[in-house]
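Only one chain comes next, encoded as structure tokens, the form predicted alone.
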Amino acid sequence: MNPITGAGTEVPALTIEGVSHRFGRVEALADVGFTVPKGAFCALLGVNGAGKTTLFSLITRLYDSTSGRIAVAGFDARRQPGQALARLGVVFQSRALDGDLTLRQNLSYHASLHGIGGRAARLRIGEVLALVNLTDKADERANRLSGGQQRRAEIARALLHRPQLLLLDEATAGLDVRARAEVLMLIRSLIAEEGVSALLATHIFEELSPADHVVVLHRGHVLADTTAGALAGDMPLADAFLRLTGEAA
């Protein structure tokens, strides 16, 4: 149930293979399965309590799943843990900035917890500066951002050790339409230019063209993996959504 699995023999950014999690006797997510091809971006399209962040929270080790694998550009996420983390880039829902901190302080302290630091930290934080368009804002305190800007810092954050793979929770949630519209060119960006493979949860339709890839998480459940075009079909992608889940009033 993958119609999108990149060229050749190439080995994908993430491979999610028959994963369940259970919290006591709720079935969080039920024998998920999907891939994200390299260099490819992907949607995890679900309304709260769908399963996104418990499927994250898998992928980034702060929970163990209770079966199925998890493989970060081929690292088995159980097995072989530190390749794997090392591999990933997660922006979450929530602010994770220090407020008091000035933008390039908040880097040079994320930097130095991946072991980068003198002038290798000094060089990658201005080239992720850069690459969000950032740069001009390198000595402003964190607080004094706009929450575009807070966003496309913790992006630059989360590139500062060279993933191959940007997993972004809810990342342009609170943002207003022109700052999720930038949020979102950035990340299109990212993967056309420089390579780096995506995931994003998302809830908002709007976000995503015809042709993105997108999984359907709903209640534990993939539902459909496919293009957003497809999915939709002849009617806006939201009633296709609705159709599918059996929420449709």
Contents of the next structure:
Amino acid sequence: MNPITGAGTEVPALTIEGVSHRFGRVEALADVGFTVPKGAFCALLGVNGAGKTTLFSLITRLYDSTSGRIAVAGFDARRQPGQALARLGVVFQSRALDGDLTLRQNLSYHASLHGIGGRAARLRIGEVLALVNLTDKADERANRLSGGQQRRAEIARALLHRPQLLLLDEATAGLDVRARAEVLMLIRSLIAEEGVSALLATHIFEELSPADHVVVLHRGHVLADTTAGALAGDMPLADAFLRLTGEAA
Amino acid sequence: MNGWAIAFAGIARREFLRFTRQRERFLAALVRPLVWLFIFAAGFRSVLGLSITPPYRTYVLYEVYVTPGLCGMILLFSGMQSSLSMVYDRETGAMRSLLVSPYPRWFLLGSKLLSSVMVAVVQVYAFLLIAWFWGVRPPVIGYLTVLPALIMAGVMLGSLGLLISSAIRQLENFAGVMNFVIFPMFFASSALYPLWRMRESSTLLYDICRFNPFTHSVELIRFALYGQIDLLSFAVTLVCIVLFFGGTVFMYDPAKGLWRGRRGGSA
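Can you switch from the form predicted alone and show the form predicted in complex with its partner chain instead?
Following is the full complex, with the preceding chain placed first.
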């Protein structure tokens, strides 16, 4: 077993190997590679512009990766996009709920996008709403929910089809301290209780505990693939990160 | 129901829910052609003489002539409205949740297209009902035979809207679509005046109108409303559907299309 990632012989939830991507002349990602084991939490650390959202867009097939390999639960994102996407739950940086519709209508729509309808959808919607503690908000319009509630609703949406990997792109950005803590607690409990894996792109270091698996992405390059504790050493994680990325004053 | 049918039904349901939530959209879609029918047509009735041209077997009032064109107008604006909502969804991020569905993109885009066409067809029938009270009364069978023509024309114009949406980066740029797509397509067509009238004033304009796909979708509707089929218009509309929708699928393909090399991506 890998002592850092906890990876065993099981198929990893996410495998990224030698992935590069360019926007014209700008190199957004250069030979990026790491794995997220099954049932594990991994934080993708990086400042704005590090390439986190680009990497997420490649994993979710919003862009095509022309070099390297991305596999979700063993399914190649390029050659088997349907199978890969079916095992992926995504919480995007920008909110994706339709504000004009109720939370239940939103979830029903997203369930249908994964081929879940009728009674199965109604039951699953009830389950995920209970999981994120929003059962009493089911019939409220999405634009009437608070920021924290909307984020939890987004997580509920991402969980509808029982994904094996949750991708959370800055899922706690813009939330107050309390809402942020709630969302993080929810993510960690999902990993522990539901057995899903999670890749959280963030630049909020306080969200991490020493044992967490972290991948530091900077200007499209992976600078570290270790635990938060090992990265920090005897200094605060933020300082260690700044020293590593060469941005310390 | 299998997964594909569930996904289509879900996309269609969302489109209708959004439509019923936005009543002003329904009213705007109806008021626009009604203003043309009640005011413009009344004013032009005495100015524009109409000869007997197929599918009409007798002289018709200008209101009768212009009605299929106004049905096309509803579909044209609806197609562009759906394009606008695609750009908006892309800006707000809602598009991403559609595109990360495990179903193929051609299916997702096609489902969205068909759903918005279904909404537009409901608006056309509401318009035809009001036009009936205004004295525009095609044969009863025409209300049935026009349905496939409306769907075809709607799919063609909606595909064009989707294709345009793939090339628009920001919502602000959408005003250009009004000026460079909707107005030229509508006015340089047979929607408001027969093409022989256009030929009398300018052969160049006549040729432009003849090559305008919107002219053919209007003629397809016009003939279908009288239980007939205009084969040329049918063929042109079909070819345009293949071209526009094919182009849309290409543009929204993550491995191809114009978005590939751009920061910001296709969603």
